[in-house]
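For reference, the chain that follows is the form predicted alone, supplied as structure tokens.
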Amino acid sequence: MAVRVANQPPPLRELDLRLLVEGVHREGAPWVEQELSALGSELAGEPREWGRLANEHPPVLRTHDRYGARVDEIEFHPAWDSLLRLGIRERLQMPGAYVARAAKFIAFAQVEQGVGCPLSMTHAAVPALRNEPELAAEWEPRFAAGALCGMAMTERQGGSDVRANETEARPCGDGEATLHGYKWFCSAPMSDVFLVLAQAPAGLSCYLIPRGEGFVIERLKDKLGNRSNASGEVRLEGAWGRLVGEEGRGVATIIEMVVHTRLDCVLGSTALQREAVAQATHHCAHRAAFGKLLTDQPLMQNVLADLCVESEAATVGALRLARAFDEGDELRRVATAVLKYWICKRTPAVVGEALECLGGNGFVEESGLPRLYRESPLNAIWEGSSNVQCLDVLRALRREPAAAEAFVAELESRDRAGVEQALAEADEQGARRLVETMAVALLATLLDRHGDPAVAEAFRAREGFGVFGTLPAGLPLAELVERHTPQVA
């Protein structure tokens, strides 16, 4: 006998882009709305299933001999290849209008994050390669056609301290060198070319290395999340490379790539928050308990509204940061690290609370929330962990006074005093407190200036940033939730 199943929310197929559309109009890219809407409709269909399949069938390293030489190949599920082609079609791997790309990247990353890694690094490699116009002229057309750029900086003994790297570059004339050493973490080892840091006679230097002879993939990483994407350990056995930038100034050369990938960390975490909140609000709008819908239960409404406020703040902040890149604004120097720290740090809490809104359903793989939860800590670690971001802010404030001035100038007067006091008292031990103060002030200003008034009021009404669901009485909680609940056709 068939069992009647009631009170089950329908699967969420839609991708709600209302706030992204608002954002591209606000930040100077209204022309992309039609493209964004078309992409959102496409992503809501088969690509959602591609994301699931790509994570359930992670890449596999295949090593074999060919004509007496070792060949390393990474085998991906066809779903991964389909997602990658879609991202390349949308030119997410190429520089251009940052706000327009940011909105598309966020929409894409709501469906699947793993493919974002090679797309992001390829996009970010171009500014670094432009230090050598000949290399840029050779590789930019290849990237546009679908070639990918990975990165290998991290070594076992140094981690974030890349100046401790031991990989050796042996010059062989005309900016060329052979590289010898071991990289504990190589992002997207299936790429066509890589930016690599190595010790040259004049010091740590940046090299562009094609994948081929001398580039040996030791193994792929078994990671907590981001499982659809390949990350590996590589051994360099005389791999040929070309110097990028000045010898001995490898960090200065590659830092422009890092700045751009940090922007994508902000975008990716924003996407995770948006997807988690969409799933939670959708579930609660269709699930009843104790006589009424969850979304109408006062305490659940408070939790959902709090999550919605957090997600909208991240979206507004991410798109404003993208405009700073479009305009070459000095704001980006400090704001990138500030928002990378804050938004990426808040994301695991947002996703965890959203998962709990689904109860036991959220703990089951079919809901999609476990995959989001496993993914959520990554962007806080990638391209410099939280402490690295905070120390980078301190360095920038001390060495580049104009960067601090640009940040303070962005704030509304009501937010400046607290930041100026925090800047005056800044020290290394209190760096996280400083950056939190800066982040909250910036997001409060941006919500006042650009966000929904009710969201801005709720953001300021918070008594702290601990447990969600503690918004004070008197706020239009139902309106906040409705603003973020996906509109199901």
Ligand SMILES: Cc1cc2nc3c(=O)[nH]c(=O)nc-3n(C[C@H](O)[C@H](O)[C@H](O)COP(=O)(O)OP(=O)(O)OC[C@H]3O[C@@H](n4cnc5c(N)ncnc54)[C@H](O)[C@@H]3O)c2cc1C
Contents of the next structure:
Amino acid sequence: MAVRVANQPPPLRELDLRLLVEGVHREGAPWVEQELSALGSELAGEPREWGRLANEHPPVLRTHDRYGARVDEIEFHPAWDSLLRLGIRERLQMPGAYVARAAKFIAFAQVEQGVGCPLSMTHAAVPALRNEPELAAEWEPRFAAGALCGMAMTERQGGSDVRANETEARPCGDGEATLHGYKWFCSAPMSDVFLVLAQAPAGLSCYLIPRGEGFVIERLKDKLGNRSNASGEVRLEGAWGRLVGEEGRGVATIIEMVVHTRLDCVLGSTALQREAVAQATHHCAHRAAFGKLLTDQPLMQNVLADLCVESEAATVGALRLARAFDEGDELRRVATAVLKYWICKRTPAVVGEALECLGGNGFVEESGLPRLYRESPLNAIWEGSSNVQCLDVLRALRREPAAAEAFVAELESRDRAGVEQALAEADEQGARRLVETMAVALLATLLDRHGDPAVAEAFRAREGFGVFGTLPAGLPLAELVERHTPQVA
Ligand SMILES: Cc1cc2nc3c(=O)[nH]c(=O)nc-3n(C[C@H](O)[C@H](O)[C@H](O)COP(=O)(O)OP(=O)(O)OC[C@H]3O[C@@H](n4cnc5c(N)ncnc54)[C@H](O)[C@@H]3O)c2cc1C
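With the form predicted alone already on screen, would you show the form predicted together with this ligand?
Shown next: the complete complex, the earlier chain at its head.
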């Protein structure tokens, strides 16, 4: 017997692209608006379901001997393949036109995050591969056609400290080598090639190795989130590779890849914030309690408005960062680490609060919020965890004064003094405080310059960054929430 139930918000499938459209116009890629809108409409359909299926049916490693040789195959749910095809069609695996790609990547990652990993690594590998024009000429067209590139740096004894890598590269002439060792994390191990760090006679070096003989996938990790994606442990038993960049300069070579994956961590976390906040504002616009819609309850308005401000700041910051990549701007150097630290770190708090806006339903899988919540800590961890980002900022300040100058120059004069003082006092123990100061100043400036005036005012009116829902009196909370409530039929 069908049960009629009142007061149930309709599911939200549509993507609210308004702020992304504003962003691409502002940051120099207005031409992508139509493509973005078309992608947004498409994502609201089957891909949403693919995202759910791909996460509920994680990949499985099947190993077997075939004609005496070991074969590792990873079996994915067909939904994964469909998502991957969609991302490749949109060229999310290729660099170039960063703002346009960023907007599409954010829209895509609102629906599914796991597929973003191989797309992101492939896109990021290209700038590193360009150190070897011959290799780049060979692989770029293949990537454009859908081949994928992974990366294997992390080992058991050290991930952040890659110089502790023990994997050995035994040169065999002409820049070729065989690799021997064990990589503790290697995501998307079904990829066609990998950039790998290994110790060569001249020191830590970067190699491009195709998946094949000597590349053994030991097992797949059982992860908190990102479950649609395969992350494996890999044993290298004489896998053949080609040197990328100079021998002994592996970190300098692979860092160009890492800078690009860090950009995508910012985009991915921005997407998580946007999706969670959209679901929360939508729910509260349709759910009543104590005789009024939740969105009209003054205290809930404060919570929602605070979340909306956070999500808008992330969106504005992420797209400005993407423009710095388009323009090869010096701002990129420090702003990438600052925004990776801040936006990724804020995301679990945003998603957790948004989840609570849905009440008990938010804790239940069907709402989609639990998947976002499980995903939310990841971008802060990989590609250099939070502390590593802060230490990277300190390193840039010491070694590249132009990078710090470019950062300060981006700020409005009212935001400079605080940052300059924090820079003057910077030390390792206080590095998180420094980077928080820098992030908040940058986002305040960008919201003033480009955001909605009420959002900019609310961002500045915050007293600290504790729990959400503590905005002071006198702000137009209803308008702030309205700006972020998806307008669905
Ligand atoms: C799902 C997933 C997929 C991954 N995929 C890949 C992949 O494809 N390829 C790959 O190479 N790696 C991958 N990684 C590994 C990831 O990049 C590392 O886990 C990460 O860099 C941290 O390294 P670690 O785990 O060895 O932690 P550690 O280096 O031991 O760090 C532990 C903690 O200490 C902090 N810390 C480290 N040094 C300092 C310091 N000097 N001062 C203060 N704090 C410090 C770190 O910030 C971190 O919080 C993946 C990880 C996950 C979770």
